[in-house]
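In the block that follows, a single chain appears as structure tokens, in the form predicted on its own.
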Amino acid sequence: MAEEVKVIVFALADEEYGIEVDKVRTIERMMPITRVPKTPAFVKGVINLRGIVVPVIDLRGRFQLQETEPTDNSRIIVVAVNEMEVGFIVDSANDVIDIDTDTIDSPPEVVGGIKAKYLHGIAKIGDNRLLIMLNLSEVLNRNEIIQLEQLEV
């Protein structure tokens, strides 16, 4: 018997992304975010979450897609990665539901622009929806990583 899991659907440029519930903390309306200097261009700045300093990256500037302006929809999805607290900025966060990972295959080179490295793998969801899986290990390399612990702000 196959496994299912629970995954947070959200939008960016027009197609559908997932992320395993298990790894978002939470997801939060767009709010002010505080730039920090000498970070690369997807970092968008910090946010103050409850107490907690959480650096926010734009999913599009970090996919090389064209980066827009956040509207009413925008969300702030914060998971956590290799033990930190990351913010996504994301068009919207639309739904939860449950994924038999059968139905998961693994990613081509190249899916909507956004290289392989970044996806976990493609979700088969009914007869004509997909969604893109993200492995989150791989959207910020270890070297990133280092680079947001040390923001100060």
Contents of the next structure:
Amino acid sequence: MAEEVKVIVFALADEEYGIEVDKVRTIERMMPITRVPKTPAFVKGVINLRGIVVPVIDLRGRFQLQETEPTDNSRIIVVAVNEMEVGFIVDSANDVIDIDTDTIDSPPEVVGGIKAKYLHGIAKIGDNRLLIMLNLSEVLNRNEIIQLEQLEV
Amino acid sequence: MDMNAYLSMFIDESNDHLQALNENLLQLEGNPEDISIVQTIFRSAHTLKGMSATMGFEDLASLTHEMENVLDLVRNSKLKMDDFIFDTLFKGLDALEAMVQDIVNGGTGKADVQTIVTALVSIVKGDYAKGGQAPQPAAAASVQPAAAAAASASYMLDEFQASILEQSIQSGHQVYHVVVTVREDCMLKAARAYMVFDLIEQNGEIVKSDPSVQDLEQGSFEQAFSIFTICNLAADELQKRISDISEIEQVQVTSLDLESLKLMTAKQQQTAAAGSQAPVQTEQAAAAGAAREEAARQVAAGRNQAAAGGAAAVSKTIRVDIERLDTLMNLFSELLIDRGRLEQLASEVKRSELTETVEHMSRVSNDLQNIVLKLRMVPVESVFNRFPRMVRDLAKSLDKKIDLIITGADTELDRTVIDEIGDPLVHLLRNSVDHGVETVDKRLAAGKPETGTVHLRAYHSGNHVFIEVEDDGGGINRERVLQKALANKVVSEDQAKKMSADEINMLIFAPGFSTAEVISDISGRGVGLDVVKSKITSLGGNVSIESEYGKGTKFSVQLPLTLSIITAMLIKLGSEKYAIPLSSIVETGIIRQENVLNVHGSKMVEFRNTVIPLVSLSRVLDALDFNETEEDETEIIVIRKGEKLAAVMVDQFIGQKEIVLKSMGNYLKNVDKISGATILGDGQVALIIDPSSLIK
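Since the one above is the form predicted on its own, can you give the form predicted in complex with its partner chain too?
Below is the whole assembly, all chains and molecules, this chain first.
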């Protein structure tokens, strides 16, 4: 049975990624971020999201990609997973598409760059367009932050 | 039907009833002769049974029913309470609590309670005393078929309703079938029906109404409706009271006994059968099923109403969903932030009308703030009330005699603090009961009364609430504590020599420290008092000990009134702003570079004739664009953690402000040196520094 899911598409270092729309709270333009000391470098700090304090992480930093200065196209995608609300800084976000769950393949054994465990699957849309579906609970895995913290101390 | 709507109410009410049962049973244990307490217990149990049956939690209902049977005998002076009965009833309560907990966790509330039921049945039969706790399955079984028979005979009443009525009759309650006819010219039929319901519910319980409560509420009935009720009024009294309601044409109250109940249900069956000329079997079955479902819905709605009515009668409070309060709090904190912004703007614009309006708004919002905060205040009673039972059980298992005396249970604390304080208090009480109070023979040998006393006190003082756990037990053996601390390498020989009595006492809060020589059921499992201390510190509180060897020990816990709005000093560190809670600030000042002393490689500064460590906040927080070494004069804030002081160097003071504490969410749970965040007037987030983490 083919099911359709709505997916927010965003770009990060020349690749396109997807997050299911029901996990996305809001997409914001860049806003002032308050630095939080004693956190891993990819944690950029916290923002005031209409009265709620939300941590923001740089997704490039999280995936150990080269971090860049934010541009006019940069967006903060606020997701809510496992009772955590976190904002992702991405290069741009400008598309919502429906994809057929049947077209999502499990990630290939070897994926260059980003570790396969952060991936939930790869969706083929149209010709030559691949969408990397993120495994959010793994991206937000707190154990990993704790380990990183311990490494840095 | 969807029972979920009623589930949270059921859980709340059940917990209330279980708590009441626990309390009253404890009270009864103190005065076993007081039958009025038994009456109260019986009523609670009865309501609980009814509620559970309605919600379809049969195991809960049947266990309560067995407990009720025992209580009924006691109430009618046919049985005298003794230790075995108390223990069995308490066990029953524990099982009920576990079942309700299971329901809370999304379970079905099912549990194997056969042993307790057997014990209860044996109490009712009176043969437990003869040493016979032998299972009596026959006795338990005999109840079921009777109920089943009644149920099968009934169409209008479902099996629960029928068996509730039947059991009520058996246990000597008055059960009535009430038929009320309103006048033909009655303007508000629904309101009249409601008044009748209300009246009956004040004096008893409605098991079933025809037509359904919903229909009655909407006034969609002809002129008459009927109610099955368990009521503690006499028939003529009930009739008179209902007749007193205006626009009631006629009231017919029929007292039911077992026979007439059967007859009644049978009659209904006949009329039902007569109504449909040639009922096809399956159709009939379907109709019966539907009727039963309908009936269940009615009862649920009825109870719902009863619950609301009952609560209003006792105290004028309403239950509010905690989430709504939190939302209110959140919205309010945004208002506070805007207020700060407005005040700032008004002072810039300098127009008197604007300034006045803003000042007025500030006053109003100050009052509002107080009220909103008060809404979240809960008496500590809700935590304390589980302790009498716990202490009783502990004392029993340790074979000690202990009186727990609770004072100040009406002291109020913010809900967030209340939620967290339970576990630490459990630890402290366990400690007092287990390590503090001595066994009976030791007490007698020491010339003390054989019953030990544990005081649990709560009181307000300034901006804090104090909770004390004091026992008249053996006190802390400092010598032994010190030996143990040395053995565990918690302190060194040198340190040990310099320690004051209080410092030695505090050693028992060190991680991994237990003075219990024997690992008992209650303590010595590695969960020590260090957990208590860290929990209380994380709440912004403090714990201290006073102890006199041989006389007793007093734990004193100091807690902030609220965790949500605090006064803080805002400071700047280059371009970054931080908040430091005012409660831990001693004073502010300025130091010159040349006054900084170097002691053993660490920087110190002289402060009121003592030398205190100097902390570089910019280094601790890796500040981006501030470094105090470039300055001749540096602003300092002297902070305190217990007895210890430290001076913290900052760039600039912004000023004192009320800030709303915000959590940084689950992702950034425990950030070192930072205890939370707040939103400033300009919408920026400022982090709140945890001062205690700056002092080692």
